[in-house]
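Shown here is one chain on its own, the form predicted alone, set out as structure tokens.
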Amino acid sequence: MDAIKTTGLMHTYPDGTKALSGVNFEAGCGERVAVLGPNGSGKSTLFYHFNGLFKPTGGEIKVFGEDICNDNMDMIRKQVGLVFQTPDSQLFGATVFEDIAFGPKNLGIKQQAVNERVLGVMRRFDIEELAHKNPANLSGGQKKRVAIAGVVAMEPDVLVLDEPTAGLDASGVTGTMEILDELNDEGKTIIISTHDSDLAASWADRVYILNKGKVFRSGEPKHIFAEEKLMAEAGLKHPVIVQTFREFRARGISKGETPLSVLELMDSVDMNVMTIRCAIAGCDVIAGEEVILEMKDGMLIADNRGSGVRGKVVFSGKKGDDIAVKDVSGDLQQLAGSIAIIRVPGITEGGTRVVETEKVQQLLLDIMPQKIGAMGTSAKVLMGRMNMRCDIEFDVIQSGILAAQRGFNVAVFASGGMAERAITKIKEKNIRHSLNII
């Protein structure tokens, strides 16, 4: 069953403006859907129909198979939580705590349970210090997080977010999307609108492109973004990864399907084309001399000692010089490092309150990672609680894999179900790995 499905949905505003013209839309249970489109394409209007805020002037909309009507409106709004693009349209409480508590209170939940739910959500969004502040005095990014937290506190089955990352800095974007991923791991359907084609390409299971109130195209990201003319015709920017791949392919460097991440872009490179490898001389070298290649501090080092991957020096150089090596024989993959995934209990499993920090410290001594990353609320809370430095904060799994491919041993703290997702991606890249439960 679809979480939300529209058929021929139409909406005309009182002034005669046709905002939606026969929109067919589906979001499956547990799916991540991104809706792209230029300003005025109908994204917000479409979203306002998902929980009955707007009524269609034509067509139909179903939520978990049920038509929206006056008799089931309260149930629909428990199931579908809507976050507005502008936080000021949603925040009205005297304090952040009261604002987040408003929704759960209206569901008839007892005060003690409301308090516990609000505290849990504030921990998840890292806004506990804002509890007693007036929402009107917050920054734009803080308002955005509070607005999302207020909807999450109602525990809907579907979260619909209109431009959830607009106005956020890089850290805010990463943190918000990680929280949405955590909620998705818990089984919730997530629907967002965005102008960020890079975000949609890397995050969504399904993409819809709206233009002038109609579905211009829909499908899996790898199919949508592979069509070169599509984005320009829709008035949207091509993802940077896709643009880079097309330039590489035109020059005979890359091949295969259109990549949607840096890792996929690296996999698209035809290594037979790359006959020359750049390296750092680990000692004085002479042109034509055979050298041994190893990874050290993320760089390819050429030395005249050891065994393993071999190559020949193109030009003579002194120790520490940038040099070129050709005729490389052997698999550079064997020089890669490893990734240890450390699973931290998720919020719903007790979070960091059930973690023995001594066990974590011993585990890190055993692993001896050169780089550490954290993904998910519990993982980041644990890092702060243990005063640990986080080397990898953005695109943690992708960045961790890239670091391992450059020879680093990496430890990634991952909250709840995000650990299993990380292991799946790491296995696809044949990186040495381990899963550690704490």
Ligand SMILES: Nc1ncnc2c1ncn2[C@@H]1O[C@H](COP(=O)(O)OP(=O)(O)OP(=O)(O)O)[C@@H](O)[C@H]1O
Given for the second form:
Amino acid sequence: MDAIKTTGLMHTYPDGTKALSGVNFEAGCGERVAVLGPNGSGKSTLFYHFNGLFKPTGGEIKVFGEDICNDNMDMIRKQVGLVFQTPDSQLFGATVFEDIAFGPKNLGIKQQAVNERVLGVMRRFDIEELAHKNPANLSGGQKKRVAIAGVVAMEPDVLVLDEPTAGLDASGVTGTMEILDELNDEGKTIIISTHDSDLAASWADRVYILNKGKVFRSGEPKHIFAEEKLMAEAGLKHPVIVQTFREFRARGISKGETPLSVLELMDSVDMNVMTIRCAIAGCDVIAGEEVILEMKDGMLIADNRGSGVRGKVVFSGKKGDDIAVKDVSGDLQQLAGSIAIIRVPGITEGGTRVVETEKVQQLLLDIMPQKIGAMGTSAKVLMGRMNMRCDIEFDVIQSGILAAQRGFNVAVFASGGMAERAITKIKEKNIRHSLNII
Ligand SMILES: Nc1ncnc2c1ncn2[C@@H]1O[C@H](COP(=O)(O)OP(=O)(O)OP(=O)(O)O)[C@@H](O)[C@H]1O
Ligand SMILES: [Mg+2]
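Structure of the form predicted together with the named molecule, please, following the form predicted alone?
Zooming out: every chain and molecule, the one shown earlier first.
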């Protein structure tokens, strides 16, 4: 069953503006849906209908198969949480704590349970130190986090977020999207609007493009972003990855399906057209000489000792020079490093309070990683508590795989269900890996 389904949805504002003209929209249970569209295309107007805030002037909307009416409005508000585009429309508590507590309290939950929920959510969003501040005095990005936290605290089945990442800094965007991923792992349906086509391409299961109050196109990101003219016609920018791929393809370097991530872009590079490999000379080399290739500090190095992958130097060069190597024999993939996933209990499993840090220290001594990454709130909290440096904070799975492909041994702390998702992706890329549960 769909979590939300609209058929021929119309909305005309009292001044006569036709903001929605027959929108058919579906978000399946547990799906991640991104709505893209230029300013004024009707994204916010559409979202206001999802929890009954606006009534359609035509067409219909169903939430978990039910029409929205006065009798079930309380139920709908419990099921569908809406985060407004501008946090000021949503924050009115005297303190951040009270603001986040307002929703759960209204659901009739007892004070003690409300307090626990609010503390849990503030920990998840890393806003504990803002608890006693007046929301009006927060920075724009902080307001946004508090507004999202307030809706998450109500634990709705469907989270509808109108431009949740607008105005956030890079770690704010990553943090917010990771929390949405965690909630999605827990089974929640997530619907966002965004102007960031890179984000929509890499995150969504399904994308809607709105234009002038109509659905211009919808489908899986890999189909939507593969259509060359579509984005321009809709007044939107192509994801940078897609633009790069087109340039590579036009030059005969890339082939296959349109990539939506750096990792997929690297997969699209046709190695057969690259008969010469670039490497760094590990010693002075002479043209025609046979060298051994290896990975050192993430770089391909050509040396005159060792065994394994071999090749012939094209031009003479001195130690440290960029050189070219041809006639490579042996499997360069064997030079790749590995990824050890360290699964940290997610917030709902007790978080890092239940972790013995000595065990983690021992595990790291066994793994000896050259790069460490963290995915999800509890993984980051644990690393912070243990004073560990975090080398990979953004796009952690993808960056970890790219680092392993460049020969690094990587450890990734992953919260709860994110660990399994990471393992699935790593397996697809044939990277050596291990899953360590703490
Ligand atoms: N209260 C209102 N009264 C009259 N017209 C409105 C009202 N709110 C929005 N509109 C109009 O409805 C259309 C859709 O607006 P909406 O806010 O839904 O767009 P949007 O896609 O969310 O845009 P943005 O990317 O700028 O947030 C616009 O033409 C806008 O001018
Ligand atoms: Mg809007």
